[in-house]
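This document starts with one chain, in the form predicted alone, laid out as structure tokens.
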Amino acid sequence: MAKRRKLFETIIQFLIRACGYSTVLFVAAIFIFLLQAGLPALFEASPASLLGLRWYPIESLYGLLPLLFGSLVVTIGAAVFSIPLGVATALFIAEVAPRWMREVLKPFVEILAGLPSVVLGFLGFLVLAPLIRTTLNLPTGLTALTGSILLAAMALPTIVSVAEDALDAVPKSYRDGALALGATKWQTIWRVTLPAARSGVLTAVMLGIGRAIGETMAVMMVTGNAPQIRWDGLFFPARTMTATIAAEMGEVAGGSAHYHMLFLVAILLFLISFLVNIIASSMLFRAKKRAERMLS
């Protein structure tokens, strides 16, 4: 019986390790494939062309800056809208709302997180874009601002759900201790509960930003898809890297310069996502070390 149990535990440990190693291998295989298909673009286009301000593959103009600018503007706009609202909503659900309201709001938020992005993009195209056009008196409602608001709405459920779980995991003794020392409820929330859940809240924020960076269909439907750089670009059409790949990959000739250029854009997206994850991991590690020092 003991030998059978030991054999069973050995098999389980092997499977767990195999799953862990396979995840790393899958990521490495994806990156190698992207490098194989995207690096030839560096030899088919000059650095001046890659750093140009025009993306027009028909004329062999492959300027990446407008695509980077569009992704940056839309993502930053989505973060500005979603992070404060998401954290505040999580604080309300976890610390302020009564139990019956929390039991209603939490499943509702999780349902919103499961909505297909194309449905939200369709609603943004029919409702949000005309509203922004008429409210701000713009030539078109298909702007970077529309994409930012829509991406914020898509990132909100993730931020709220993960941040609320982190806040709920803070021990009740922390709150009781702060209240016993004379702190008000809001002082306890702001100076005790939220700092104690800092690592989980940062994880929620990074997951929300990660979804905003990688979103494709909704952004392609509401941003106007115009590769341009404007200092007031939030109120004019823009084009993101993900939308460029989705819009052009189906019609590009395999092995052409345009084909390799799209994979180069995918490499940039991969590196940006990897950088966001590294920053999130470093912030979580620092927060964990700070908490350990405080407890010791």
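Positions refer to the first chain, counted from 1. Keep in mind that this is a model prediction, so the values were computed, not measured. In this text, the rigid core denotes the largest set of C-alpha atoms whose superposition between the two forms falls within 1.5 Å. Compared with the form predicted in complex with the partner chain:
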Given for the second form:
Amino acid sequence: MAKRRKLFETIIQFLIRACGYSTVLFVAAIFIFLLQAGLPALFEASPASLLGLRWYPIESLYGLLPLLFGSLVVTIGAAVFSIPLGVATALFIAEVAPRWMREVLKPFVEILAGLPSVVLGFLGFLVLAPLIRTTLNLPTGLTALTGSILLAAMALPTIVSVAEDALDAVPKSYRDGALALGATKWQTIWRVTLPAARSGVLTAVMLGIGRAIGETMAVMMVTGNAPQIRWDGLFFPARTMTATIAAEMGEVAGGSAHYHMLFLVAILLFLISFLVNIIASSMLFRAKKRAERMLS
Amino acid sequence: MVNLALAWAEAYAEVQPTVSISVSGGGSGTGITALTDKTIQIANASRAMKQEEIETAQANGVDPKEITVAGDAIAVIVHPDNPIDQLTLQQVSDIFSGKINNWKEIGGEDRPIVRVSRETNSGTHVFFLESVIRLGRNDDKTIFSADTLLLPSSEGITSEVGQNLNAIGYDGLGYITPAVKMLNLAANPAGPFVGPSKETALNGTYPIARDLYMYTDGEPTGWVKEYLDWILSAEGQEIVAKLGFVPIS
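Alt. form predicted in complex with the partner chain, vs. the form predicted alone above:
Once more the chain from above appears, this time first in line as the rest of the complex follows.
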């Protein structure tokens, strides 16, 4: 009996370990595949042309900068809209709203997370884009700004939900202590609860941004996909890296320079999200260390 | 045209499961060369064979027979309230290449021009690039202005042009909806300005129209003949219309 249990234990342990390792293995395999398909592009186009300002595959113009610019503008725009709104909503739900309202609000926010991005993209195209064109008096409503707002709407539920969980996990004694010292409710929230939940809130923000930078469908429908760099780019059409891959991969001839170039864009995208993740986890790590120091 | 050839081949697999047709792309020249080399039975071409191509084929013992299988026309579209009704191809070229940036430069209202195009992987995009922006000149390397909106679907184009007074777009005639206005076009400033329709596309008076051909070696026989008859039938031409091309019957 004991022997059987031990065998069972070993098998389970092995399975769990395999699952853990496989995640790393998958990421590594994906990266190797990307490198294999994308690196030839570096030899097929000169570095100067990769730094060009024009992306037009028909004439073999593969300037990556406009795509990078498009992705950055749209993602930063989305972050600017979604972070303050998301954290504030989480604070309201966790700290201010009465119990019954909280029980209504949280599920609704989570339903928002389940909306397929195509549906949001459709709404954005038919409702948001014309609205932006008429209210801001722009030549067209299909702009980076439209994409930013849509992405913010997509990142919001993630940010709210994860941040609210983190705020909720802050021990009640912290708040009681602050209130007992004579802090107002606002001071308690801003100086005690939010800093205590900092690492969780940061995770929430990073997950939200992660969703924004990788999103494709909705962005492709509303940003106009014109590869251009301009200082007022937020109010004009932009072409993101994800939209470029999605739009062009379907028809490209396998093994051609254009095909390799699209994979090079994918490598770039992979590296960017990798970087965002590393920065996020190093920030979390530092925050945790400081908290430990303060407690000891 | 490769999309159309693929759609036909796929649909025909259900009509006649015993015949399997494989389609490969590469451009009209590739297909004609392959027919000359007798490596294929049918060559799809979006242009007529040139005289020297016919001579090369005959020297190789191939007798190319031409069958018109569909028409292709591109409509240039604007918002229904846009006062512009007609343009020359040169004007359309200057608009899309970025030389003309305001509607008042061509007699319209004082509004910025928003250019709307299909994505670069669409055959319509390439046809428009070659026959309008470059006006058919092979040595011309003019391309779309960088701020041209590249929309992934025809619905996107008609809906943006249909609700934005600044916009000008184009698409295959079969995709155009009543929500937009089609412009009359002329190859030279003296006219005549002709609007796109099934008739003007097929009789050649509309300047951005072409016929799509299939070439066979000698009169088609056997399964090739059956396939071509099916393509020209109502069922085959329905697929033509569905893909935004102009049916010939």
